[in-house]
Every structure is written in C-alpha cells, then in structure tokens.
Amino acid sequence: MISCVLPAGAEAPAGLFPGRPRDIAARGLRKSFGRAEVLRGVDLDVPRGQAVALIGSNGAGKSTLLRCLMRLVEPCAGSVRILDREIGGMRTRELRSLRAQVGFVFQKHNLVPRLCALSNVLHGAQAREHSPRLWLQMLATDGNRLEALRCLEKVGLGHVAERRVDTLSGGQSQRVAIARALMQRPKIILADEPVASLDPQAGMEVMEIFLELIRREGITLVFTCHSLEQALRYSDRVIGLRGGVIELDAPSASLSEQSLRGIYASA
C-alpha cells in the first residue's frame, strides 16, 4: 500500500465523522469479467454525510466498485450493506425500494433530449412513485411540479425549467441531472466521473454546486474522478484503487496532489 503518513493528531479515515452510522459497508468485494479480475477483495466503510473521492487509473476498478455497491453489476463474492440493509439477498422489489434512496449521477447525463428540464427532473421521483404523471411536467401534480422546480433552483437553473435539455450547455445538462437525483430525495449519491465531459471551468462550477448541496442536505457522496485537484478539493476523504485493491485511504486534508500521484504508477 502507498505510504500515507497522517499529521500529528489527525484522525483515521473512518473517524472523520465520529458517532455517525455507516451508510455504506462493503466486505471482501470481488468482481471478475471473464478472466479479468477487476476487484480483488475490497473493504469499504462510508459514514453518513461523508464525501469520498475514488481515484485510480483506467481499469483500477472505480466504476465497477460503484456499480457493485448497488448491484447494478453483481459482485462475484463479498457483502454490501447500504443504509444498514444487506443487499446481497434482496429480491427485485426490495432492491428497487432501496435504490430509490440512492441517487446516481454519471458522466453521460442520460437525460431525454426532446423534453424540457423540468420534465427531466420530475423523472427522478419515479424511483419512489410509479405514475405516468411523472413523465411530463404538464401532467404532474402541483406538489411534484413545485418540488422539481425547487430542485432546479437548488442547482441555479430555475430560469431554464421549460427549455428543452438539448438546447442547454454541457454544464447546465449535468446540473439538470443532479437536480433529477435530488428529486429522489436520496440519502446517498453515487457519481461516476460526473464532470469528466465538461471543460475545466464548467466542471469546477458543477462540483462547487454539488458539494454545497450534499453538505446542506446531509447526503453521503461517493464519486470517481481523474482530477487530483478535484479529488482533494471536493472530498473529506480520498480512496485510491490500484489493480482492484485499495492502495490508499486517508483524509483529504492530510494529502497533496504529489502524494496522490503514486496511485497511478504501474502496479
């Protein structure tokens, strides 16, 4: 494991939020695709309200780890508890109910281009309420429409509510995707390279909004990124993956970009 010396008096990563329950607890996660072993026994604990950055080179297992946490891909071995519930043996309905409490934000926004921003945000409520009235803003109840508008306002886009998302910039589209995740009323957000497709300035703006929101709402955040600056600036803790195992796990305040570069060295 990469050497990481904490400053005198610094707490270990799991102690960053003492007394808070663990929203995520994984033990011995393994995942292979054919003969390629992508995760090789990963243990992970994330306390409620913590922001965790996952870093590592391409193929290190970052995205696979995120997906295994919610069984978007099935791990080959190991266990995962989300919000104090073991997900390994859950039936489809139970798993759907749990996923409704977890927001997903990915590099590809997965918005419906021909629909307006407000309608796209309304789709987030489908995780907790199955209704055709959530497909279009003109069909939505007053309560759901108002909540979706407030989610857009939280990301600074209340003024584009009725614009089609295919007319928005990349940064605006990603903020719509974040608003859609907020519409789920999530307790956890998992984000896979959420600003990788944006230019540096737009990426910083989106991450600033993202972090402010999760702080204000008390949401647990785990995100992957390749930018060491963003990993340090927008997280409480950095976890470095290399070759499918955790090579580094430390509070962000104890690290520097230089100390993180070793995680990208050849295994």
Contents of the next structure:
Amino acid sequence: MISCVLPAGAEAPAGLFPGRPRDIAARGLRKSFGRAEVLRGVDLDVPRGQAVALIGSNGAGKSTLLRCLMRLVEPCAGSVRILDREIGGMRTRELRSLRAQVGFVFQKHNLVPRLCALSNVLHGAQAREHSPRLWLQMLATDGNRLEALRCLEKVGLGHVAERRVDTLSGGQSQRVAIARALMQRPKIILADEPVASLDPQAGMEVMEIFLELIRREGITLVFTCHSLEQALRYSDRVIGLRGGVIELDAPSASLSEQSLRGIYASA
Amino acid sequence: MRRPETRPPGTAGDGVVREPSQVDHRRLPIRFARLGPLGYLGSVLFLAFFVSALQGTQFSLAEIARGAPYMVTLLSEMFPPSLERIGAVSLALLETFQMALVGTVFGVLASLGLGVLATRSLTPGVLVHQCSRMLIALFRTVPDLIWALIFVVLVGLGPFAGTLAIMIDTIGFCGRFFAEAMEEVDKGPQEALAAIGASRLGVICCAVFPAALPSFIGTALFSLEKATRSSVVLGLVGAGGIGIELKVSMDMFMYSQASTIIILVFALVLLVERLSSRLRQRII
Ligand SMILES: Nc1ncnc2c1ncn2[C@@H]1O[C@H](COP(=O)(O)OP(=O)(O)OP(=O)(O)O)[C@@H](O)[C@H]1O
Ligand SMILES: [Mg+2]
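I've shown you the form predicted on its own. Could you give me the structure of the form predicted together with its partner chain?
What follows is the entire complex, opening with the chain shown before.
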C-alpha cells in the first residue's frame, strides 16, 4: 500500500485551492468495454485553476476517464458535472457548446494534414461559431485570423502560421494543437499524454507552455503522462488510477517519485 | 534436370551456400496445386462454354481474311483526310468536350454529397447509407448509352441529354471512390474536431474533405478522361457531340471525312489524358 493514500472523500488535494468553484466533478463513474471493467466507480473533483497529473499503468483507464468526462466515450454509470453543468442528459447541441469550452489535447496531435497551421488553429472556434468561414483561414474574418495568430504566438509559433502542418516537427505540431485548444478560449484543458511522442526537450517546452497558461489564464488542467518526474513537476496534485479506481490522490509537493512507484505494481 | 546428390543428406542446414544446381529439388514446393473435383468440373464447364461462345459470336479467321482487302480500300479512301467541313466538325468536337466537362463537374459535386451519405462513418443513418450505396451502384451498373437514351426521351435530342448522361455516369464512378476515400481518412482529426464541439458538417468539411482531397482530384480527373471518351459515343443516339457527325459520314461513305473526325477525337482524348496525368502528378 502506498503511504500517502488519503481516506476517501478527503478534502486536502482539492483544498489546495480553497473557495474555488469545481470545474470538474465526477461521481461514481463506471465504464466497461464488453466484460472488461475499466472504470469501477471514480470520484473526481478538480477546482478551477488546478493542474492535475493523472498517472497509472498501461490500460489503467486514464484515457477512458478523460474521454468519459467529455462523453467522447459514453460512461456506463455515474454523473459528471463540467463547469457546473450536468453533462449526462445533455442533447447534442448543448454538449457541443460545452465541449467548446474544454480543450482536448491528444497524444497524437490530430491536426488536419494538408492545411496550414493557421487554418488548423481556426478550427478551434468551430463550436463557438458554426460558420463555414472557419473551415479555412482564407475564408475567415480578420478578427478570427488575428485571434488565431495570437494563439500561435502564445505557443511560440507565430512564424509558422502559413506552413502546412505536415511539414512541422512533432513538437511544433503538438504546440499547434495546443494553440487550437486555446482558440476555443477554454476554461478547462484535458491532455492525454501530450508529450509522450515528443523528445525530452520538446516535451519540456510543451509542459512549460501548459504551466504558464494555467498560472496566467487560470485554466484548469488534467493531463496524463508516464513520466513521474513530469507528473510531479508540472502539477499541483497527482491522481493515481489502479484497477479502475483512484488509489492515490495527493498534493504534488507531498510526493516523491519513489512514493508514486507503488501505483504501477500489478493490481 | 536433377543432379545426383553430391553431399550426404542433412548438410542442408550447415550454413554452406550451395550452388543452385546442388539444391535438392524434392524440397521445392510444387508448381501447380492439384485441382479438386469442383475445380475440375468448373474448368471443363468453362471450356465448353467458351467453345460454344466462339460459335455464338461467329468468330472466324476466314471472315477476317476476306475482309482484309476491303480494309486496304477503306484506308486508302480515308486518306488524305478531308478538311471540307473542318469548321463544323471542330465545333462538334468542342461541344463534345463541353458536355464532358460540364457533366463531370456537376457529377463530381453531386458525388461529394452522395459520397458522404454512402460513407459508413459519416452517414446520418443505416437506411440512408444503404439507399445511397444502392443508388450509386445503379448509376454505375447501367451503361452510359442507356442513360443517354433515357435522357433523350426526357429532355429531347441534343447535348443536354448527353451531359445529363455523363453526370449520372460520373456519380456512379466518383460516388463509390469518394466514399471509399473518405472511409480511409485518418479518424484522429475527426475525433479532435468532435471534441472541440464542431458540427457534423464542420467535421466533414474541416477534417474529412481536406484529407481526402488528393484522392478526390485523382478520381475526378480520371472520370473526366472517361467522360471525354464516352461523350464521343453518346452522339450516336442523338445525345449531342461529334458522334453523330461520325455516324453520318460513315453511313454516307464519306470516309475521308470520317478519318478527320477520328483523328480529331484521338487528339482530344490524348490531350485530356496527358493534361490530367500532369495535373495528378502535380497535386498528389
Ligand atoms: N474503444 C474500446 N473498446 C474496447 N476496449 C477499450 C476501448 N478503449 C479502451 N479499451 C480498453 O480499456 C482499457 C483501458 O484503456 P485506456 O486507453 O483508458 O488505458 P490508459 O490508462 O490510457 O493506458 P495507456 O497508458 O496505455 O494509454 C484497456 O484495457 C483497453 O484495452
Ligand atoms: Mg491512454
């Protein structure tokens, strides 16, 4: 057993940010694929502006949990409140407008190849404005083009706005994907192994960008990663998933890499 | 021929590379798989049908030999090509290409819409998916000449009927390949757009169309080539274009005029093929 596991319902980790509203609140989340139970009752509260690292071994259900939060995967049971709105019974239209406020960054950047970086970033405004003018940068309004360029500048890529994204490096592509998330003017960013396919230097740059966004713009961040060093360094709080439940939930400051290893022991 | 073994057996795995002539031929796989009873029956039936088909088509080398001298006469009458009606013929050729172009463009546009409905991952429902697939299959399997006959009845003689026939034929061809191209597109960007909260149309236009674009353009150019060839023939049923000119000159034994038309058609088709393969290379 891991020494710093807190009793269920403990206030401490969320309490790092006393009085802040809870941007994410999940209760009793369950998900199975066929007979395989991946999530068996996950409770999760994330207050505004907190950076949470989600760790766990391969197949522990980290990606599934993040996807369930936005109903990219439909949970089997449980409830999720995002930005104080219950997403369970939402109709497509409402769900879209909620998704608009949550940036999702994937391990694979998932940019649209053959389009330039600016067009890809513009797509971030899709849910806010359902306008065909957002399909390509050449059609977009100057206001949107300018905002997209600002987003690219925030990730240090103002100079590649016109380059096709399939000519960019992995690190640059991931930063464009973050810029696309920023174009959403997000309140929350969920990032599933955002740096797993990047080299250490590029990975560090990406995580620094995330950290700065959180500190400066008050965005709430939940990210998964397999590097304990990064999990500790770039988060306020670490959550460990094992066997489909949360087994560890503690402020990063109170943890060491050694104390986290237990989460990877076979369940 | 098999040479006698120069080594004792069991030295095959000793790592020594042997000359090909030293390879033990018994180890080689057999060249032909033996036919089962069903395969045997099938081959016999096929051969029997083929022989009867030779009869049915009155295939005869003698007939070819008898026709050969006329071929020489025909060719000599065709040359030199006559430039008498070159103006009218050129206009008809232009009309032919116009039919091909307009029919292809509208056909491709319609295929984009129908193709989306026929793509499993994008279709709004199973029924819509099945219906659009069936429609595309119908357009593809009925030959263009028959569509031309139908449209001549519907809209009257002239190039418009031919254009519509080409459009339908193009939908049959492009609709299927567009749908296949869209099914193969990377799902990642589509999921990303869905996660942003984009509408279905947004996902299709932002993530699917751009990714499938090279394939779309390749297919569209192929179908322009195809349309150019078939627009030549559609004139035979009165659906516009140069075909009718060719038929008239052949029927009236004006072979020197016919040869002009054939040469012009050849030049047009070749030009379109060349241009389209250039463009394809440029884009893909
Ligand atoms: N769409 C799906 N269909 C069937 N099984 C799935 C599906 N998605 C995930 N799973 C299964 O759910 C389990 C958890 O997968 P998940 O991707 O959430 O793990 P993870 O913690 O993100 O792992 P990793 O560290 O490898 O990314 C795995 O056993 C996986 O096989
Ligand atoms: Mg994962």
